[in-house]
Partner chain sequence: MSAITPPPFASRSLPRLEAREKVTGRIEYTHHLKLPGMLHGKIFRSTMPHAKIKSIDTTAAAALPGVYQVVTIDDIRKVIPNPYYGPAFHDQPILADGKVRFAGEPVAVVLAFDKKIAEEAAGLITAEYEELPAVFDEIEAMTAKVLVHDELKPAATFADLKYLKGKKGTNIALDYQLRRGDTEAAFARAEHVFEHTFRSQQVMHVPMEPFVSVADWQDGHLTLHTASQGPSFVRIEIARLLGLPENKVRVKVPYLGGGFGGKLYIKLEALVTALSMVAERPVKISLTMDEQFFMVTRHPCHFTIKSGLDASGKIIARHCEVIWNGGAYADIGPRVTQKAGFTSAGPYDIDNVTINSYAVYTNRPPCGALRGFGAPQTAWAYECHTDMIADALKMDRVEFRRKNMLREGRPQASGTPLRDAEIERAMDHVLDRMNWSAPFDRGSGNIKRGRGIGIGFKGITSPTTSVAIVNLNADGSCALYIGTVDMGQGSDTVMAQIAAQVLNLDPASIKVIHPDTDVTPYDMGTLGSRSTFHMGNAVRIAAEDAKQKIEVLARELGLPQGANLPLVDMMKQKYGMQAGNIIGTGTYLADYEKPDAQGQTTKGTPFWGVGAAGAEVEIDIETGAIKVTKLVNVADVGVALNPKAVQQQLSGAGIMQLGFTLTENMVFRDGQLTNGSLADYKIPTLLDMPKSFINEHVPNAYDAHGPFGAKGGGESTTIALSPAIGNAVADALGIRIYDLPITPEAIFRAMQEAKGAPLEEDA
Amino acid sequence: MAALEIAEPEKLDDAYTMLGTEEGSIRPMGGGTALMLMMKAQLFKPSKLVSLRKIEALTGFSLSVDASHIRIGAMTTFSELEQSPMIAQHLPVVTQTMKTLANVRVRNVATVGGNLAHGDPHLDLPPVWSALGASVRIVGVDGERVVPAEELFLGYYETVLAQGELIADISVPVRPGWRFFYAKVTTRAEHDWPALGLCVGVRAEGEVIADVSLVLSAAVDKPTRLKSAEAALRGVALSDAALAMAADAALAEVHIEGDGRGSAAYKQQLLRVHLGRAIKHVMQGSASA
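The form predicted alone - chain by itself:
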């Protein structure tokens, strides 16, 4: 077995300097949950891992002075989010999502940044961040840039991150008047990966859907905004007819992919059913802002 070097820099610039090389076998490591599985399966054989666990600049989360957004460090663990009163108050859909996300052992180790950088479309949090309108701050040897969470993903295990770049943190807006809900549909145990994931956000004015945010995952190759479905719902009163039109629009704008958790036809039906259910759930006040 080839030797594996593990570096543990304490400064952010040291980390991306180590990673800023043409050698593709050098990779950053957050919690390591997905990376270790890929290594065990011989899908990836790194020569060097750059652990980010000692870099304080990547940890913690805080509410902005004007309470308009929450900054979450890339090395924040899922358990820290799950147990945070601040997250429960301002981003309750994140707390809700944690209830069926993997298991306690994984949540104790997995990190926000690593989860995003992995680029797996079956993961639960990426569609939530996208629906919430979060932005991702990326740093590297050439400086930093900020991209919307929904634009981070390019396809299966593909992101816009270049060699030598790291996710530093995400900024999530606090959106008064909005209610969000994550619908996780799985054919197996509730903590398993979803056959379909759907995050729904609605700003209602009585029975009218004044604004809406819809992001689909698991049934597509990356978390995907359902823009046509949003347009079909925006400004209309809640009704079965409106929901049916939105479902038709959603199915027309995305390519649903089958896998071991269900055929494409099965997932299309899941989207049709659960889009309506999730919007009704939110409109009836069962989800929190």
Given for the second form:
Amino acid sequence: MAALEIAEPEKLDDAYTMLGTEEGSIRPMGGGTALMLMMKAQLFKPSKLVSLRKIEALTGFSLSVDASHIRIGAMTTFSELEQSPMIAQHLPVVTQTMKTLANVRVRNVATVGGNLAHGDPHLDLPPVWSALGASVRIVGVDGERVVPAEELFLGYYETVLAQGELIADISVPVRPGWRFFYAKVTTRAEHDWPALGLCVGVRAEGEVIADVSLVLSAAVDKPTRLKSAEAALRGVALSDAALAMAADAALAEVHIEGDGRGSAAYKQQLLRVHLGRAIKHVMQGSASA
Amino acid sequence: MSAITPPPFASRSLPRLEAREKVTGRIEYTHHLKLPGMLHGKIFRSTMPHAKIKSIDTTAAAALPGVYQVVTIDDIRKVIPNPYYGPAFHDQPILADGKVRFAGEPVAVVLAFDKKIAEEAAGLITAEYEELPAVFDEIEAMTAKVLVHDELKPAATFADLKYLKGKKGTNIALDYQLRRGDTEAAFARAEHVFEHTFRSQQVMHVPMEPFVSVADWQDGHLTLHTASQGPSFVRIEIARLLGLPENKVRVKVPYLGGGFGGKLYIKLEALVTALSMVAERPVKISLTMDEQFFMVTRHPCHFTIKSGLDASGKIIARHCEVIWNGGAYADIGPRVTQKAGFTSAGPYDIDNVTINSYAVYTNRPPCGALRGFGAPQTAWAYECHTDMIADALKMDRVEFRRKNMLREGRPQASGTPLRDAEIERAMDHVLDRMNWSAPFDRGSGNIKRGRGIGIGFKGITSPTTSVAIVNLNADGSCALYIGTVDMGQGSDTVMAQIAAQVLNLDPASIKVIHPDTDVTPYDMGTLGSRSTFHMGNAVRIAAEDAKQKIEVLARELGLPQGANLPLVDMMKQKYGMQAGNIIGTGTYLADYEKPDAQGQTTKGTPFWGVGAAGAEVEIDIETGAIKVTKLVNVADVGVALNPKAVQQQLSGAGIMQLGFTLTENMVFRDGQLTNGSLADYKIPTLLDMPKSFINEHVPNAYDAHGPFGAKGGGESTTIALSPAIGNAVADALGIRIYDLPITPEAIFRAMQEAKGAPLEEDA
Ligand SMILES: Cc1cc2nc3c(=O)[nH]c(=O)nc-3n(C[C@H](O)[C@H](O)[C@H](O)COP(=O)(O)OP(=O)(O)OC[C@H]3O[C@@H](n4cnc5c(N)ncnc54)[C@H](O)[C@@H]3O)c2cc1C
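Could the form predicted in complex with the partner chain be shown next, to go alongside the form predicted alone?
All chains and molecules follow, beginning with the one already shown.
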């Protein structure tokens, strides 16, 4: 890795100026964990990195006064979320996901914003934010816009962010009555990138799945909502037949890619099995949510 | 010879002498070394698996500010006219010479004072290639028209390879043969015949300290500082390359952060030597973790095993066809082919055995020694085969083994009788720890459970020599001069214990001098579980020699018998002041007899490495996900001189083999490694450890030829582990996995196959 400059602006405006709007060798840096890997592999050779760690507007996380949503600043680290009793109470699926995400050293520095902006379809949190219905606030010289987390991703390592735009924070709705669970399915060693990531949420009324939220990642090029599978389950009583139908619908609506963690055909089987198991798991209420 | 009762220290788990220095980060590693004026080298590697090099463009790299020089084979030839090296064949060029033979082969090197600049400049080099057809599969390579080398070039040091010199038109570097009895006739009269084929994948050593070497060429003599397991070999081979006497080449080795067989023979040493000669400056190369995949790896192995049995279930004939994918350069592969070939019929008493074992060149990264020297790959085949035969004959799997087991005094396939090898007791110890006779829970719902065992053995590289010097200073303090490399196995501590035992000293007070070929005497290498046995014997002999010299001195001084005067007082009496040394020397060469043309010898190995394993597995039948819930490893190490160090060797070897069994696999597409980083090449972590993980040695074992009854144990628990797991999977599912690694997808595919609904492959 060649030498490079790291700037640490304290104001958003200064950051915009430094970043400019031309794609090139200047990029923002959150925790730097993803950037560092790309730089080591010589996939990215920055001339300058603009660290966001001193910009106060991007930090902190809190529950809204009416307890309807949680705002999480882009520079919030994974460890901060993992160790927060407030998050454990209102977004237990986030606490659960952290336990098998990377390792303590990475979690201590990796940030919520960097994780979203990276656009790697194997990351564990994007499907969770998507399933929870979070929205992302994007800021830039031209002002700000808000996009649903699931619309942030365009494809493999591709997002809607333009050069010079920053993720400021995300807003995650607190959803009483819902239970969520993230299934990280690894196939090579216990600790690995997922062969399949699946975030499942349900609002149960007795044995009936009143509402459901399903987002798949890792086996696809971006976190993808399983809309047909959701439709197949909504308002239906839990049964093996219903789960099998939902799995068929899911397999029909997404294009699953094979990789080093499993062939496409095998991942299809994993989706079938783990979709059913995850839904049973949350319906039984033993989920993390 | 030593007494049959173990000496007192034998039960002492003395903490490692260097433990404090290691955990406080003060210990010496080659990675820390900086010499004045030293350059760093960064390697530019081939992107083609097999190609002629049309041109190499180094202009942009050379023009980068801070770059000292860019070196190719043309520069090297000016200082080393015949720049080819290797332990068995002189087939490997120091840098690619007109041709590349695997993707990842070193083609050029950038030298710079700043490592980062060297790295950046290496990225600016380009090469033009004319692609050649390549061969990657060992079976294809046996008969392929594509030739990896035009001509075989065996090293003169191995007399038995001479017949291969100049052979053309083949990828077979070596064909090892063993013939015992009349196999064909025995098959003809056999009641049952079974034949199966098993495959092992390419894996890597993954030492936590990647390869690193520093060369300092000055005025016609060379100093190498290197993370090597075999400093004596490095000196001999480098001296040969340079046409120098051995005393002009000095090789120094501090502690190693793991070696596992990878850091043997010549690795970076020839390259840094050549670079230092070209640049006339010290040169260091330290590989990254990812580059290690292109240095040396473990052989993929294709093993077809066929057995004939009589009506009673006795194995009367066995035919082994073992093919080793050696990659582009032979390294020590031909020796792996011979040594693992030799025991490939397994620890069974079989009168008629035919073994053919082939070392084959392909366009993959080179393969060499890795913990077990081929024995794990062969045991994967013969121990799965054992269970399959027992099941087919409806015999109990344990009793079938007992019935056919090779026992003390009986000749192994080579004719060498089994001696001090506790195969049956190792198996019984495993069975005991597995609670084998208790009822076994077979699982419920989507979980199926199974259990299995395996037993195995290996011969030890022979003939090899170790030399040790024990130096007692005039104050009675002791230093031990040995070439054994402590790479984490604890050899310093054990060698000090052996010397201390003879000299009646506190082992922690002994100073072990690390390998420095100007100072420490010859040793064949820290390899193949040989050090405790060979160097341990040399140290014992050297210490006994020193002790005898003290007794002579006492007589000379007229001291009454049993006076026990402290050495310092004796030395003062003798020399008139505190002066002089007592030097004891010891050389150990194990008894050996060269095999005849049929591979027969009565002295084929100095001792037998013995391992047995048991595994319990849980399989999710909807996904194939596998968990090893219990793993038992048992080895016969003779007397455990340092039980704690032994236990760590057994568990360490077990964990390594667990990775080779379940997770590790170098995946290639068109000759390109697609998972060459630890993010994608998965070694087991703590989370992958079995919940119950038991590692023990056979109690009260004794090797009559070992120092105080001890023998090596660094590899024994690698041997039988994979088949124990494979057999447990078969026990759970009734389905046999033939290829390693046993991944969840492999299991699921095998289950689908058995159902007649095979899973589609990726295009
Ligand atoms: C050893 C290791 C193991 C890992 N294991 C896992 C795992 O098991 N599961 C998992 O999900 N992930 C894993 N990861 C990936 C990790 O989650 C990501 O690297 C991390 O989330 C990225 O966050 P960061 O803050 O470090 O991003 P950075 O590296 O700082 O940035 C990543 C990208 O986002 C951009 N960026 C950063 N902040 C912003 C912002 N506020 N607005 C706009 N763009 C921004 C950067 O320019 C860059 O392009 C692992 C990583 C490592 C190193």
